[in-house]
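A single chain, nothing else alongside it, follows as structure tokens in the form predicted on its own.
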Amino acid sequence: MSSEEINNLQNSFQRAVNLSGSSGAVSTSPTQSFMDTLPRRMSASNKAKALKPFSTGDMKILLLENVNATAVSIFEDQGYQVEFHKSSLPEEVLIEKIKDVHAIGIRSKTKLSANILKHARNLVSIGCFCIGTNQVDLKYATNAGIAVFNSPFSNSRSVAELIIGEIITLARQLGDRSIELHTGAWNKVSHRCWEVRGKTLGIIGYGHIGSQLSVLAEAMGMHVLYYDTVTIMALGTARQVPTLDELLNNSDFITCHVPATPETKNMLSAPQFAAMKEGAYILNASRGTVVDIPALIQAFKAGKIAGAALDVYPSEPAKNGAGVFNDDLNPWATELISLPNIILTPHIGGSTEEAQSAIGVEVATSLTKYINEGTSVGSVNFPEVSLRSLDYDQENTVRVLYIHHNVPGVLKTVNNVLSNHNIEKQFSDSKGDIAYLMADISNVDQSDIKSVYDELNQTDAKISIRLLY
């Protein structure tokens, strides 16, 4: 460390003493430049000690895109400083805002690129209050020691219910009849309108959403087929098929519930539409790159497809407003919206009060547990590491959080640094090029903490260090 960093560190130690009135207290705000976080424990009235930053008021949380109030409450209850915005921010504004925050919460519109993240001097974690994380440069975040969390399950029911509603709406051409009557036209027809009972639903991706959808569809009397790249136990009488083509050949309704990957890009395109039954229906509430929309338009015009429901698109507007979904955004937009029995919704699959509340709780809890305790369970880019809580009567114990490059010999080096103390418990795991070690060491005083930090900070494999107590 430079002499300036050492002076800063010593000043933070003295500040902790002044705040606590005890010569054994140590604290500082978490920064990447020195001793990222030094938390305190709760009073001895609790059986388990909670690891929290010494001065929670130093913790700065930036929440964008109208993240649910449940998340705001959780962060404020921790004593954190919370800055809340209902929309995303322009890149230049976000770069300025992100410089000093310790955690940021976003949804799907904010793009955290490497160009933005490189300005984040204190950033410890990112919370994606949604399923997807493709709006974050995960590689850069990982290499910078920034843990990323999301909510993969909390909106599953909301998405499944949307798909059920759209299946019935497509089968009965309800969208068209509603638009017609809004314009004064009375058009009572039954031609090519169907009950969904007895029809076959083909689900591509049988995860949390696909499996819930399966149960709902069967309750309405539908037969369910599903295709997944891994073998998954069926719920109810649903049946897994070995190939995508078999699903396409035999399904009346086909719905996609897969992530955005190179393998799923244009997963449904001209060859897949050709393999479908005449008059099949397509639904996509997963990712906008999964369905080749120009090919879908052609299949519809050729009479192969009887209707479609799309909730996601390759390019989506950055904010709400009239006229923003246009040909400049997606060159086929005008042609798509001119077609009958095509349901278009603005990425609202998980947009229910129940889902957003649950997402707020899930992601905010993950972030606070990571900030306060170092627990990375649920992180999409870190190995999942956790240690049991400290008992309230444990004194002079420090939790070491050491994020490092996954190279040989690191554990030996770290344990040599910690060898002057009793290592009460330790857990280390790796994921790709990154590894994460947590250790609780006892019999530690103020000068020991500085020494441990300095020695770990000088190790070659270090990415980021935090010491909690």
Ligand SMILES: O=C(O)CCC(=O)C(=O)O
Given for the second form:
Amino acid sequence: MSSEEINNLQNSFQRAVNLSGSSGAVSTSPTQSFMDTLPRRMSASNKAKALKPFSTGDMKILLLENVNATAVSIFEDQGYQVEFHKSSLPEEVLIEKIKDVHAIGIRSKTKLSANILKHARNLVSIGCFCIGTNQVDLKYATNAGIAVFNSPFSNSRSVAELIIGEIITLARQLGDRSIELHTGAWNKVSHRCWEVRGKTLGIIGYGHIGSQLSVLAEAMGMHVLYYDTVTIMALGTARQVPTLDELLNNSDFITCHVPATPETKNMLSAPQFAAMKEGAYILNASRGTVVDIPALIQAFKAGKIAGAALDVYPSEPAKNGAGVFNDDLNPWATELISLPNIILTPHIGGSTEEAQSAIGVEVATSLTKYINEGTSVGSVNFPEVSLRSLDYDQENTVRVLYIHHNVPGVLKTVNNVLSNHNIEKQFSDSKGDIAYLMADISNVDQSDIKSVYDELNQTDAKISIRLLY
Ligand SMILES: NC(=O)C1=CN([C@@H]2O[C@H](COP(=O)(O)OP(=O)(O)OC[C@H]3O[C@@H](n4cnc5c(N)ncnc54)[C@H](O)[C@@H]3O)[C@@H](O)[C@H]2O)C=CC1
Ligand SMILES: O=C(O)CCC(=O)C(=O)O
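Could the form predicted together with the named molecule be given as well, to go with the form predicted on its own?
Once more the chain from above appears, this time first in line as the rest of the complex follows.
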């Protein structure tokens, strides 16, 4: 592209800034002047037409927390501008950077609170390159018309395999033996070391991870009980129990695989430790809020608990480095690290090459499809809406993406605007307080595009609008 063409694009981008009315806000829809800079597409029947926002080259993607290279190359192949950081960013830096980006990719450390999101003027989408989405204020994002995507199961197997490794490590006190030998101490013991065959594994949360784990544990000869708030078909000979207490009373190993919610906060605390078998083992690779760690320390010291494996903590360091896991972060850190047969890992449950690469592809593809085509399939906070592709030879067709408050009468108002053209197809769905309408309208002259945008922009229920062509 020549420098003159780049200047034209930048100028049209700047003019798009002025489309939305609110200062500093940038539309991701085409302006008339920008449309004029575009070569018309070649007509070729039976090929899907690639839809684009006003200029892919202007799309800015901020990637934090060492999101996998597969994602970087998907975004770069689209021509987006990608800014990549290995770690999360301090809040003040993030606030500055989020002002201008159209999409942000994070993992579990970056907290996208309302306080941060309120500075985002152009953000259309958030990609959580992980399973959990509790680090994002989903309510705020939804009300601001920002679609959030995650990867619901690409790292599930990695977590399940970690837990299997840890069950044996705890049963054989492998962590302690290894630390001792690293310091030169030979300590050949069998006291309170066990086989896992024939022992009972209690799984709290029988979703993607819990059910994978169930299969692996049975293959090692373990009995599996699980507790879940919904009734789920048992795999193999696993058995669902009706109460958490029944699981706690009967399990040798207890592992948590539930999301962070108000209901799961301190789900394992003093009363639950009291209900466990003597010498039970606890594993938590879900979220740090689920296990009450001071209560776990007390139960361990009282001899009730024989060991624990923790991968997640109420507060986690923002980046890698020596000395960052300390009492300033969590007041019980020193006490916890002094205890034997306690395996502590730095939130690495999903950290395998296989998982990260698959997550990179999955989330980057969802974001790209949303940015380029408006497809919200897989979003955790939006109604899932998709339209089939346009044909390559559909010259004057525009795709309208209209995110709005879920109130009566909106479709009538919007279709009144669109009905000046031929509505080729449309799909609308709602989820809670918001709704999302996609429509392909044909016979749209380039001169009509701005007026369609302006008319939709004046509708009361509008949260945000994008036009793709
Ligand atoms: N340590 C790590 O690196 C990773 C941690 N995770 C965490 O693991 C959690 C679980 O992941 P998945 O298995 O993929 O989730 P999932 O959504 O497939 O399964 C969660 C299960 O927990 C159940 N559940 C929810 N609330 C419950 C409650 N109060 N009591 C009992 N059961 C309840 C649900 O019904 C569901 O069956 C994620 O939410 C995430 O926070 C996920 C991946 C990696
Ligand atoms: O790999 C990560 O950064 C986070 C993994 C995780 O906790 C998740 O997928 O929910």
